[in-house]
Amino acid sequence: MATYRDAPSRPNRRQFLATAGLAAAAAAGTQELAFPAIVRAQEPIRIGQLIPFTGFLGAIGEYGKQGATLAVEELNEKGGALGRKLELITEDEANPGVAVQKARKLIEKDRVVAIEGLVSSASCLAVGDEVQRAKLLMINAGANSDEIRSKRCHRYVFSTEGCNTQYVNAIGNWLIRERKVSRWYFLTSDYAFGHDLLRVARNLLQANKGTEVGSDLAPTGTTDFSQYITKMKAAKPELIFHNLAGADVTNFLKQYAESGMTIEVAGGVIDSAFAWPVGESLRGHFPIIWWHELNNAASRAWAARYVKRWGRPPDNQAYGDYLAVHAIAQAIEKAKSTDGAKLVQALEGHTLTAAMDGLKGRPLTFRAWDHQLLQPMYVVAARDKAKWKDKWDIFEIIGEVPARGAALEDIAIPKAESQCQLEPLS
């Protein structure tokens, strides 16, 4: 029989602490490098998103971001992008000041692998200058300005939001065809998108041998328009071409009609978040880049998916967010990486896939070397109330531009008239 001094020795506390360390130690060895892999492939993807709450953009913003909240909670039904799920960070761009410093946020802190989203120009502009320094793709959803496709494009930057000269040659030339007006008098938000959405104008009227009898600089945030309705009244032209943008549209459109005015009115760009609230005021003719009415089977259902999930039909800006970070998503799959330049490269001269043709039932393509998405716009007109079938019944649809079977390039800035100098990918 074994003696107590024969048993096997049991280790002390200190003895069992170190034995256990070592064994942890020995087992972390095995696993070092495998962990951190599985870590990563289980991360979401994030995607950030910079869109404005706050100011006179600011009744688009939550649009946008129930749009590109759709977009994410459909692809991650579907699995996501490479095997892993999607987080969208949404941020205020507020103005160009804090849309930078938002920007970095997304960047250095969530590590976003791309940005979408913007409304104001002038905070694209901002934001893409700061987005080609890190080397990360940015998606722009909401900005007009020729500008950020044109002398300050970037590597780095794509646009599904259609430019100025997209919207302005689609109203423009319908207007001047259609409605034979050559006496134009222009109103415009006094920032970078109305200067460059007047220059657009300006420069179509004169191709057309038309008149402007009258133009003036309204600051944005404009709540009382009535001197500068005075003044058109009294220079009497055959059109009001507004360039004005967020509420300031709302609130000029139902001061003209108050006015009693009837003189054709348009404009260069309308966002139908500032038009439903006009309500029955609401009069004139615009170009939009997507209504929740198009005869599209695919954007009919869209439409109805949105309504289901938010309760009311999706805006424009709806519209364009979600359509980006399916663009993102297309990007990641297709570089099998979320490498800011794969996904540039991935982005260059593509054509949106089957399964999200921008809901518009016609092949949709980044241009190469201006990277702007390439697609038509549609002109609409104010409804009357009475053949309103609901409150967002506003708009009817007078015509695609261009046409089915012309080509999508007759309405983009052509690349001899275009300044756009992409940097060398690196």
Second form
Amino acid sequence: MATYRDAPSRPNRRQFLATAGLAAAAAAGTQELAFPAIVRAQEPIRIGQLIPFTGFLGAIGEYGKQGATLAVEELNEKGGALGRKLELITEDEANPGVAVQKARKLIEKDRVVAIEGLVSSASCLAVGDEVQRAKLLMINAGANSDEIRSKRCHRYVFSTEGCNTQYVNAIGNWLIRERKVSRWYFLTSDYAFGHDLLRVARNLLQANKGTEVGSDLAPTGTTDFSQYITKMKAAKPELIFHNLAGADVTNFLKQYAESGMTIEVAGGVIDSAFAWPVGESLRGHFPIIWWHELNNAASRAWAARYVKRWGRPPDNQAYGDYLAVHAIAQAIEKAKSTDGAKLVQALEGHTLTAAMDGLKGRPLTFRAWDHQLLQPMYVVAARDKAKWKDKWDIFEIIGEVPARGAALEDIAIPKAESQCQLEPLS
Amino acid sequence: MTPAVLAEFLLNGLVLGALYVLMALGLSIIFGMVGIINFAHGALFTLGAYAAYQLQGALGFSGALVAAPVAVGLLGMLIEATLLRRLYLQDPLQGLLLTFGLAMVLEQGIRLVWGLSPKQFDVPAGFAGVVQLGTLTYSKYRSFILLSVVLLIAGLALFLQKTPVGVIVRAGSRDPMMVRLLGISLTPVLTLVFGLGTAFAALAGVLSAPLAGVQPAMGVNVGTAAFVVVTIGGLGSLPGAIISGLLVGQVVSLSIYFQPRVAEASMYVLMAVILLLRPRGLMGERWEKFD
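Beyond the form predicted alone, can we have the form predicted in complex with its partner chain?
Entire complex below, previous chain first.
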């Protein structure tokens, strides 16, 4: 594909039009504003997507791509943005090094107006630095580390994905209040995301005067958790709180049930794509950003469209990338431009519009000072297999946090604790 | 550590080791006979798990446990007969490159056919739950893995020691020229051995599926571990593969108890130490045909 695009023999329409546009603009003087706009109308607005297709997070890339594709298709049916069609270019984020290379390719070669996606926090941090240098809008639709919104936040980076603090506050307060569990054992993925989640969960446990009875770090891609489980069993905690990601979640939860453990288990974050394969042995409580059975008409209607298009229900990552593409389109319409700085200004303090309001039945707003989308989380519990209506029906929703009527700020990083210092917009 | 916890630790290590042994036996038997280091072994492990996923609806778990390795073994025989066979007289590097490429083709093929999402593969109904031995509770399914591997090793030993084909395999792996001079064609035996080795990898994949989830990259770690195990045990030595597999299982699992962060590195450290002390591995001998 690349060689085809680069082939010198192929007349480069973009260059031709740009040159023609420039010549015309120079000649026409005052018409220079109008003419390039007509020229550009020929070309689609490109949105870059970086999402993992390989490695231990690989499974959710497929969902993310389907979600973003569906968003682009829906928007194009209604005429795209600024009268131009949208085009999605998806690349594998693989690992932080590759992700940065792919981001450069999207920016320099494909000339995307924004990048969205990202799942690994490590990749997201690396690409965030890159888009800040390039002055290009990025929407993080899948990476959770607080760092992305706090210490290493950037003016050009927004997050539709919830951060670890939002997730942990949602599940942790509920566990302590409802289940009265105070002796916790942590099992954590040994990379940026896991460490950050562990820090947040520890703070919460300390604030509630709980005890940490043990903590282990497991490398990503661990397939055998039996020894960790044996250690947990011996430590006799009241709750096992895992800070794992990706395929490790599937393996751990399967082996946890298979080893006959009955201690309460909960996770700091869950991706349904990794919970579905656990099947009937799934147990525990988790915070989730979105679930296809939410009691909300718009949300269910979208899930139905997704099923029709792709033949299976969307997971939370499909939702995340769907939302991110819509947020970019809303920014373009609001700014009436595809210029990076103008898009950033449009999104700061932006409340998602009726065209796509976040599907949660409450107004959702990007905080101006750290660019986090404020939103509720849902505490879900593994549902008994006897009550499943199909194989996707593994969770029941226990509650929305913060509850209706309470402020969405309640679970977010408080401004006083945030280390976010956004760069000046230039 | 109470005795029950210690016992559970050793058992966990044993199960991990048993799966390493299965993988390593397959690799070792192929190397001994065919002289090729099969880089596609991890991908065949994954393929075994997917084949079982596909077949268990129709055949049940026990049916899939037999049918999936047989199917993958047949594929292995096909690969040997059509591709590998052409490379026996070439530079060994060619075989390495071919199997390396094969590994990528298989893994991407799996992604194309079954998609990226992990597949649901439950612990078979009869093996769910735990067995109680005094104060020790242990997973039924893991006990079943141990038992199957023990039976399989016994079966392989009987096959090699007692059957006429087994004798040809053993003789052929040491002195193929002499076997040919005796008027025995090694061509079908080589195909059979390659099929057997791949079937072992596939079986390890099926046995792992209920524990480790079925996903396209599931064979990567275990494939690498199998190479380490074979190197420690001594290339081509079957008893070496067994001893070394169990040893690596215990070392990895005990290092998780004491210091989980070094667990991954522990098997490589073990390999380095053993290679320093015994450059041919634990049970490695001098093989004229490879020197």
